[in-house]
Structure formats: structure tokens, C-alpha cells
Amino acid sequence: MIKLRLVILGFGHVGQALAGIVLDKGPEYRRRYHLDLEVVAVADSSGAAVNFSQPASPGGSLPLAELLERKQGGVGVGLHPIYGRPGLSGEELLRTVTAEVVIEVSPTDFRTGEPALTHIRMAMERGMHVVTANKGPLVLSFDEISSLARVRSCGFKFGGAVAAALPTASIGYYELAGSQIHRLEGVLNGTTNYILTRMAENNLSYDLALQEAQSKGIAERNPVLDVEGWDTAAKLLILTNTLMGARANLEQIKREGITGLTRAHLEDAQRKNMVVKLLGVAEWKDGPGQGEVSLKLQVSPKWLSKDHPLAGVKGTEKGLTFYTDLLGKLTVIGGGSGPIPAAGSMIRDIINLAREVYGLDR
């Protein structure tokens, strides 16, 4: 039986989803893995809930359900009675804990990267590896924590950041090992993907569509990372750099939302028998007459004919293509979206993290 003890930093939607799974889905893991999941600290804005005794029980150290009870019912995990610890800081917290495993999902940040940045950087040079859906540090730094990551043998899994429970990161890296990827084209965002199905299936204006989304819980309040297309941008780059062996950022993509689609967009698709997605796209094209290399990166509504691999990805699905000199091309379409796909692409990757760091063979 191997045992990972979590540190889970973000205890919001994703991070009390996580807990939630290794709640009710450990004694599956054990028996199924021989893998005991153990969170033994978890921390929010109002601080930290941590059980610094050893050995913990059988379980999780902390009482998760307890915890959850509490969150929901607008309580933070640092006003615990018995183990909160108000106002410590994930950063003071990663000082004084030991765990195998940090589970990183605090807010994201693109202009800094913080305090995910910060977090992940102090887990390392602890010794202790990193799981994370944080798109902020990897846009930012993914070249800096890679290095770290290497020079300290810690392990650095970031499934959940780009297009969370589809697998793109996973295939680019494992299953088009020895191949050149020189296009990707990616329905990255759910958001933004369901208000455009339900405005050429359902006839809804934008607003009408963006509303029905936020009372759903598929669009946040303020929605502008989604529909301007700032977390699509994001995504593709994380790919992009991780995958095609650019060093790209994001000012270099050429950005475009959906904000400017009505529906006479959506029908006029419709009558050229065509689909409306916002498409990442990167691509390495061949410079003009010189034969230099050059990255192209962009963002923006397209047109697809309704045989485009990405024209069936419909409500809060979403899909990548990769075009790649020896396999040809692969699709990979699905996912659910929201919290619990978020924190299930997260299980997946400490499952396989323990497969590689420690051998685990199922």
C-alpha cells in the first residue's frame, strides 16, 4: 500500500470537490490501487486546517466531511475548533507541514501567477511534488517549475489546466511521443461553447444565452475570462509551449471572444450548413520565402463546415485536434465541465504520478 499525504491549497469549488472524492471514493482507491489518499492539510482565505500528529488514521487526518459541512455553510477551514489555524497563510503553511503531494487550486492569476506561483515553487524546494489546475504559474513560468521540478525529482502534473477532464496534455505528451505536433485546433472552453450551442440550437440572443449559463453555475458572475477569451488564450499556450516545443506568451496570440456574435451570425452558419466554435489555434507555418519557421497563435470565433472534426462538440463538451507528421491527425472530444471533472482530472493526475514516482502497478 503506498499512502500520499495531500496538502490541498484552494479550498473553493475544485479544492472542496477533491476532498469530497477522496472522501468517498478512498476505500475504492485502496482497494482498487493500493493507493491511500491522506489530505492532512487544507487551506483558505480565512487560513488553514492542519493535524500535525503522526501517524494520522486511517482515511484522512482531517475530518473532511466536517470540513465540507462547514465551507458550505460559509465557514472557513481556519475557524476549525480542533485544527483551524486563522489566518495562516498556504505559504507559512508549506513551512511547517509534511506531505508528499500539494494540490494547488487557489484563484488563478495571469498577471503574477500568485500566490499559486509562490506555492508551488516552496513545495518543491521542500522535496514535495505538485498537482495542479492553476493556469496562472504554467502561462507565466511552466519553463522555471519544469526545471525546478527536475533539479529537486519532484513530480508536476497540470491535467486540470488545460481543458480540465479531457485528456489533452496526457495524449500530446505520451501518445504522440516521437511526433511532431505542427497544428493544434482546440474547443478549450465549455462557457463559452455551450452559450454558442444554445444560440444556434435554440435560437437565444447572446445575453439570453450568457444568463441562462450564469444560472446554470456554467459561466461565472463576471464571465470575462471565458467569453473574451482570455482562458482559452490561456490554455492553448500552456499547450502550445508544453507540446510543439514553443516558448510562446500570450501577448503573442491574437485574441477575439464571442462577445460580438449575435444571432444572425448563428443563422447565417446555419444556412452555409456551418458551425460557429471559439477555436484556439496553433500552428507552425514556414516563413516567407526564406524558409523560416514562425509560430502562429490565435484566438477567435471560426466558421466550421460541418465535417470539421470540432463541429459535433456541442454544449459544454469541448475538443482538440492535433495534426502530427507521423500518426496523422487524432481528435479527442467530451469531458464534463465544472467542479467535479476539474477535481477528477486532478485524481488522475496523482494516480499517475504514483504510478511513475512510486511504482504503482495498476
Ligand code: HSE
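Predicted model, so just to flag it, every value in this text is computed and none were measured. Numbering follows the first chain given and starts at 1. Superpose the two forms; the largest set of C-alphas matching within 1.5 Å is the rigid core. Compared with the form predicted together with the named molecule:
- After superposing the rigid core, the C-alpha of Gly217 moves by 2 Å or more between the two forms.
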Given for the second form:
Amino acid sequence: MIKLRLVILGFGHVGQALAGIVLDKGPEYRRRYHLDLEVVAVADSSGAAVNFSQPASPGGSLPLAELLERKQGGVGVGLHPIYGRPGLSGEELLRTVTAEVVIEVSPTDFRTGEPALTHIRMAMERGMHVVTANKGPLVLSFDEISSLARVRSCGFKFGGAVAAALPTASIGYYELAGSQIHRLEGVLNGTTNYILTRMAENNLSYDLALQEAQSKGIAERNPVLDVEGWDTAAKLLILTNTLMGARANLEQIKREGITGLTRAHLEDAQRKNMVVKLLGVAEWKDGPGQGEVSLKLQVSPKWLSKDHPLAGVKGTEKGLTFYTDLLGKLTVIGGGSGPIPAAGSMIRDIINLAREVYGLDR
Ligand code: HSE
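Return the structure block for the form predicted together with the named molecule; the form predicted alone was the one displayed.
The next block holds the full complex; its first chain is the one shown before.
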């Protein structure tokens, strides 16, 4: 049996869902994978909960179900009467706690990457593996983090940040190894796809459709990040830099969201037997000079004919098409959206990390 002690940094919808899965499916993972997952510290904006009963090695077991119940009742983990450390930051927690894997799910910041960037650096400096769903650090500092992971021999997985339940980065990395991906085309944001689907198929207003997406827990805390195309752009950028050998940044992406679309646009598309999708496209193209190549990066609403591979991506689903030199064209569509699928994608990353780093026997 391999035991992994987990630290969860960020106890919002996804962090809580992850804790819930560890509680519910822990026995199954012990049986199926011989993998014992234990959450030994949790941090949120109130502080942290950590077991200091062995001061030389803080991070023993925690009453996770109770922490979850209190959190769902609005009480932060730092306020737990026995294990709570009010005001203790994620950074301070990482200086003391003993664990194998840090789960980074604090709120995303595309400008600074913080606090996640510091968390990830600190975790790796201390030799801890990192699983993150946080796009900020990946958009800003992917090269730095991945080389730190290599130098410190840390596992590093981020499938939760790039469409989560829809496998994207792992398909490119494992299944398309040896091929050049010269074009990526994706419906990468569940919120905007849900809004466009509900407006087109159910005649809903934009505002109502957005409210529904928010109530499903899929919209960003600041939905401007979804509807103005930032979330799609960030995912596209991470995939482009990690799979297509690019070194691009967010400013290079031509970006237009869905706020300029009306029901009239969608009706017009329907009349022409087309659908409108917010599409992210990355493509290596011949550059201006001979032998030069340049990267086209664009996020914008696109009118797709019904036989386009991504035209059938509906509601909260996402989809991605890879165009490769050796393995042809490959499209993947589907996957759940929301806190449970997002947390499930991080569990997938933890198990695969354990397979690679510790050689799980199944
Ligand atoms: N807000 C995102 C979406 C989920 O709607 O797809 C996190 O990436």
C-alpha cells in the first residue's frame, strides 16, 4: 500500500469536492489501487487546519468530514476549535507541514499567478509533488515550474486546469507522443458553451443562461473571465505551450468573447444550418519569410457547419480537435463540468502521478 498525505490549498467548490471524493472513495482506492489518500492539512481564506499533535512532523490525520460540514455551514477551516490556525497562510503552512502531494486550488489570478505560484514553488522546493487546477501559474510561468519539478524530482500534473474532465493535456502528451500537433481547435469553456446552447435551443436570454451556469458552479467567480474569452484563452495558451512547442503569452492571443452575440445572431446561424461556438484556435502557419513559421492564436465566436467535429459539443460539454502530422486528426468531446468532475480530474492526476512516481502495481 502506498500512502499519500495531501495538503489542499483552497477550500472552495473544487477543494471541497475533492475532500468529499477522498472521504467517499478512499476505501475503493485502497482496494483498487493499493493507494491510501489522506488529507493532512487544508487552507482557505480563514487560515488553515492542521494536526500539530506531533510538532516535529505536523500533518497527522484531520476530522475531514467535520471540516467539510463546518465549511458548508460557512465556517472556514482556520476556525476549527482544535486544529484551526486562524490566519495561517498557505505559504506558512507549507513551511511546516509534512506531506507528499500539494493540491493547489486557490483562486486563479492571471496577472500575478499568486498565491498559487508561490505555493507551487514552495511545495517543490520542499520536494512535494504538485497537482493543480490553477491556470494562473501555468499561463505565466510554465517553463519555470516544470523545470523546478524536474530539478527537484517532483511529480507535476495540471489536467484540472485544462478542461478538467475532458482529457486534453494528457492526450497530447501521451497519446500523440512523437507527432507534431500543428493545429488545435477547441470549445474549452463550459459556461459560454452552455449560454450559447441555451440561447440557441431554448430561446433563453443571455442573462438567464449565465445565471443557470453560475448556479451549476461552472462559471468563474468573476464570469467576465468566461464570457470575454479569458478562460478559453488561458486553456488554449497552456495547451499550446505544453504540446505545440510554443513560448507564447496571453497578450498574443486575439480574443473576442460572446457578449456581442444576440439571439438574432444565433437564429441567423440556425437558419443557415450552422451553430455558433466560442472557439479557441492555435496553429503553426508559414511565416512571412521562407522557412519561417508563425503561431496564430485566436479566441472568437465562430459559425460552424453542422458537420464540423465540434458542432455537436452541447451545453456544459467541451471538445478539442488535435491536427497532427503522423496520427491524423483526433477529436475528443464530453466530460462533466462542475466541482465534482473538476475534482475528479484532480483525483485522476493524483492516481496517475502515484503510478509514475511510486510505481503503483495497478
Ligand atoms: N469556468 C470554466 C468553464 C471552468 O466554464 O469551463 C473552469 O475552467
